[in-house]
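In structure tokens, one chain follows: the form predicted on its own.
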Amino acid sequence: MSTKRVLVTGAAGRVGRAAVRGLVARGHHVVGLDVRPTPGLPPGQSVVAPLSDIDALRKAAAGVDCLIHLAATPDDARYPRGTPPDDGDNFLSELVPNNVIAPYQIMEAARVLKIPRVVLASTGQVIGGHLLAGNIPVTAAHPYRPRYLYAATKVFLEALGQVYATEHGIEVLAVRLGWCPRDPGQVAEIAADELFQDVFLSPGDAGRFFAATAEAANLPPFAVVYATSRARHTLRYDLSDANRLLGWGPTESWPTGASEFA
């Protein structure tokens, strides 16, 4: 295996640490950026800026051999939605700025720098409507039925990696991530719910994952896969293609690894 230089958007979330681990045990040299300092990377490999700022992104991605894009607003701000006159949300404010125009920027700068592989962290969500129908395991195939406003950010996400890949030639690998809570909220959710329970993703079972990501040898121009640990109870999602394409499958399950964010 050769190591692979690589750089992490949101380095310093719960999926980009884990990310980040995963990657430097395999010995592979990681660069992280976030608006925070990235745990368990030396100061000079820690870059701390927003995705706005181009300059710093471009400066962070020069020579890398992936770019795995992890940085984002996580989830709406209200779901369901309020009544008036609580009935805001965070499209404008957040999911605009953060999940529409940062991804832009990140495969600009793939297409300018001439990155050959980039791995974009889709949702889960954009195929939600499957899941309360009972439509599984929900394939990459299947169509999309978005939960909400983050879920449709992440439906352009992924159709933004398939233009890049066919007009600019980058391999780029849309991951529809399951659930790896941020909180010990989240963890009380996921315990609640065998649902939950079956897309949680662990934070070793993620690190392993992007790991992959970076070091499979040959990618098609365009793919989704999806990313959960070991269902406790019913598959929901089919991991047969990142088996298939990266060599991947999970090696946990919920709650293996939630004792991190309780």
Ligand SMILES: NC(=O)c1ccc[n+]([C@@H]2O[C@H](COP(=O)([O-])OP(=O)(O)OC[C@H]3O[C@@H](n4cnc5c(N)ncnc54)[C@H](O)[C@@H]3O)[C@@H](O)[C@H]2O)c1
Second form
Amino acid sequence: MSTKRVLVTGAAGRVGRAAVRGLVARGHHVVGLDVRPTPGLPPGQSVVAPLSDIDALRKAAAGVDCLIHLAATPDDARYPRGTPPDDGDNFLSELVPNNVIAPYQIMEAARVLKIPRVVLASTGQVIGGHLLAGNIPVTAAHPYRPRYLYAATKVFLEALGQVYATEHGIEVLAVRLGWCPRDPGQVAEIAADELFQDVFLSPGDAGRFFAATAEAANLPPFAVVYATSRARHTLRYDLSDANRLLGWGPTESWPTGASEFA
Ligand SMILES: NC(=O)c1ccc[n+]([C@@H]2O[C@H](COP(=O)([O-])OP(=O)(O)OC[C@H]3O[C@@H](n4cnc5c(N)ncnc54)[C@H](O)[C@@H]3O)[C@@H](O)[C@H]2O)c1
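The form predicted together with the named molecule, contrasted with the form predicted on its own above:
Below, the chain from earlier opens the complete complex, with every other chain and molecule after it.
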């Protein structure tokens, strides 16, 4: 296996830290970009900048084999939305700049710098309606049934990736991630619900998954895959495409690694 040069955005976040760890463990050269320093990387490989700093983004991305884009606002501020005047809506304040404009800047950087592969962090929330309706296991072929505004931005993200794959020849892999909890409150929510346990994604499985996305020899121009740990009760997401394209399969299940935050 050849060593890859990989840029991970959102590298200091919950999934980002797991991805960095998985990539470093496989010997890859990783640069992290986040608004805060990336744990586990030396300062020279940890770029502290917002994605709106286009110069910093392009400097960090120059020459990489794979760009793994995780930085985002990772959920709605409130679901369901409150009532006026306290709607609690983060669409214009966070979701549009971080989840719509920033992905455009990522794909533009990939186009201009001729980065061959981009991995985009989507979410199972884009097909959340199927999960709730019991249309399982959900595959990449199921039509979108987004849960809410955050999920709608991820539908855009996937469509954006498809545009750049088709028009600019970049390999784009959109990953509908399961639930890798960010805090003890989320761990408690998962502990209380069998469905959530089935879509749990452990940090260890996430790390090995993202290493596989950088290592896979050939990918189709555009693909959508799911990434979760092993279902505890019932298979909710079809993981066969991830296995076929990346040679990856989960080895852990809820609650392994669930309470690992820092
Ligand atoms: N954790 C999950 O269960 C889960 C599930 C589905 C999808 N996702 C997606 O995975 C990705 C990572 O999620 P997470 O759970 O690690 O979230 P997180 O909030 O823990 O990490 C996100 C990181 O991105 C950084 N960031 C956000 N906006 C930025 C910007 N404009 N410029 C630079 N850095 C910025 C934050 O500082 C943070 O470190 C997101 O795209 C999220 O939508 C996560």
